[in-house]
Amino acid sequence: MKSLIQERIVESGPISFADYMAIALYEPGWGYYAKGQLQVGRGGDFYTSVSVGSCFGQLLARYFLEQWREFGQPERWRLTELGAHDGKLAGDILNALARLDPSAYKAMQYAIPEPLDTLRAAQAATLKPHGPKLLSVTHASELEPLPGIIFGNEVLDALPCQLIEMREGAWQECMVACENDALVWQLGDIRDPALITATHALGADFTEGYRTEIRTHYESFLKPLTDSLSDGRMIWIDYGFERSEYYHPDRRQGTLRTFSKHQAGEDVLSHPGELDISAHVDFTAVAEACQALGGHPRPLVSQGNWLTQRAKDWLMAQEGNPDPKAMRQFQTLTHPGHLGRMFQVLEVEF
């Protein structure tokens, strides 16, 4: 992996951060989440709300059934889920939606949008028992017009960004160069004119030295998710904070980080396509380019507030007689100390 970057930039000269990240992540048969292998849980190189059991898939499936209901009880309608990685969540859901509301279940299909071969053919050997609703393309705007929920646990963190640093009084883009066979950082003057616009908006009152990533291109990944929607909602789950914050002077490095057998690193040059790659989501923004495609987004909440929100009529069902399990994987999930505070949840409607 590392000499194919070397290769491209020996080519064409240093390349953007995103660029390298795309590569890094998302080359086919090279990138960390191309190869298939076994990364998420206990066992692989991070934890996500999947990985603490099925009750995460249960509550979004019963949050689903209740936007089916308020659209309508549409003979059709869809989900669509981005990020599906191996297609664990969806069985979660689909097993759930099968035993509360056999009728939604037989009205649903569940579409899962990946451009990997190894991750759709994970996906369908784990969707087997549910092969008959499942929908697997390799691009949203595949997907004809619908009602219904899209949504992505833990996705927006691994969209490419870029790099900038503040130099003088003014933005430069991090580019990624090579020298004596190492990838190195080489800044350089911002060309590309949306990252010119972000950047003007950002403004200059940063310290000398401050470095932060930046996104600006969610519109563009969202569109065709837009167009697949007749009617319904979007759901964003993740790390990531408000601009505001995300961009406080006192965050001077940033939240670009690599995970490896659960171990947060900084080195993000290192070992391309061998460690996973992540920077927390500037959510106004996302909201903003929603805003822009016709949508209304929510106040964001922290996962643990929406959930327990989602959760009422599953928690009085459980008093009485609790299912130590469930609770104790809900305790989890929605606990400050756990997870609960760790994402962030964006809902917007449609």
Ligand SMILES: C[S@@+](CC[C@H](N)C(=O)[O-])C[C@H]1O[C@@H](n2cnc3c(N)ncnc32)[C@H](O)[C@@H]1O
The other form holds:
Amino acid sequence: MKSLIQERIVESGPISFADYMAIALYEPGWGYYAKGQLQVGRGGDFYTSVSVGSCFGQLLARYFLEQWREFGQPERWRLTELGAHDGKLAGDILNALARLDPSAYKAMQYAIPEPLDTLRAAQAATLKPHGPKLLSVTHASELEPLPGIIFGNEVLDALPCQLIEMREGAWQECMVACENDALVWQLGDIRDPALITATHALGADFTEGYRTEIRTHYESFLKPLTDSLSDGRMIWIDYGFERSEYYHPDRRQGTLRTFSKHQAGEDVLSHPGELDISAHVDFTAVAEACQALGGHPRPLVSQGNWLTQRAKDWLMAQEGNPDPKAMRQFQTLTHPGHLGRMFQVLEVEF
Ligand SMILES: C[S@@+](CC[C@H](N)C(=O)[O-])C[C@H]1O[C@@H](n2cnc3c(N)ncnc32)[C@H](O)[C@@H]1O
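Since the one above is the form predicted on its own, can you give the form predicted together with this ligand too?
All chains and molecules follow, beginning with the one already shown.
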């Protein structure tokens, strides 16, 4: 993998960190996520709310059902999941919907825009029992407009980001270069117009050597999704902050991390293709991109608070005869010491 990246650099010079991250994670046949589906869970590199158990999908299904009823129970509606990985969350949601309300299930289509062949195959295998409910597409632009909900868990943090560093009062871009057969950082003037605009907006009031990440393409990522939504909402669940907290003066080394065998690391240039790479989400930037596309973002809330709100009926139904396994999962998802505070939920109405 390193050699593939080195070849690109030898051919065309240092590459942006976003290009490096896109190859390391998504290059067909090579990238970390393009190689299979075993990254998430106990035997993989990290846990997500999905790998906690089916409680997460069941609570989402209840909320989606509530939305369908609020939409006026349309005869056709769609759930669109981004970053569906091996289809586990999709399966949990579809199983719950089929049980909770067969007519909502019948009217629904479950779309997964998935660019990677390997993951599309894994999703089709997991969701086989739901047969024609699954609409598998390579890109959201293939979807006709329908009412519904577009959502993703831990997908925005996996989108490539650019890296910038403060030098003598001006932002420089951290590019990936190759020296003596090793991948190394090389600082350079910022040339990408979107990054120039974004760094101007950040300002220059940062200490020497302050390094951080920035994603400038949320709007282009979201546009085909909003085009596929005639009415409804988006829900993005991820680790991240509002902008003022993200670019806090004390966060001098940003949030970029690798994950391998449940260990976090910081050396993102070592072993490309073999480690997960992610950076937190600037939810203010996501909310602004949604607003530019006509959306109305709600205030950011922690996963713990959001799920607890969503779970009122479910919790009541547990009274007297609780399901201990489901309650344990609910606590892991919502407790501030587990996943409840680390993850945030951004809902946007369209
Ligand atoms: C950290 S994993 C999360 C998987 C799953 N949602 C979960 O919570 O367990 C990130 C997933 O996002 C996917 N992904 C990243 N960029 C994507 C894009 N542009 N379109 C669709 N999926 C994407 C990756 O392939 C990977 O499956």
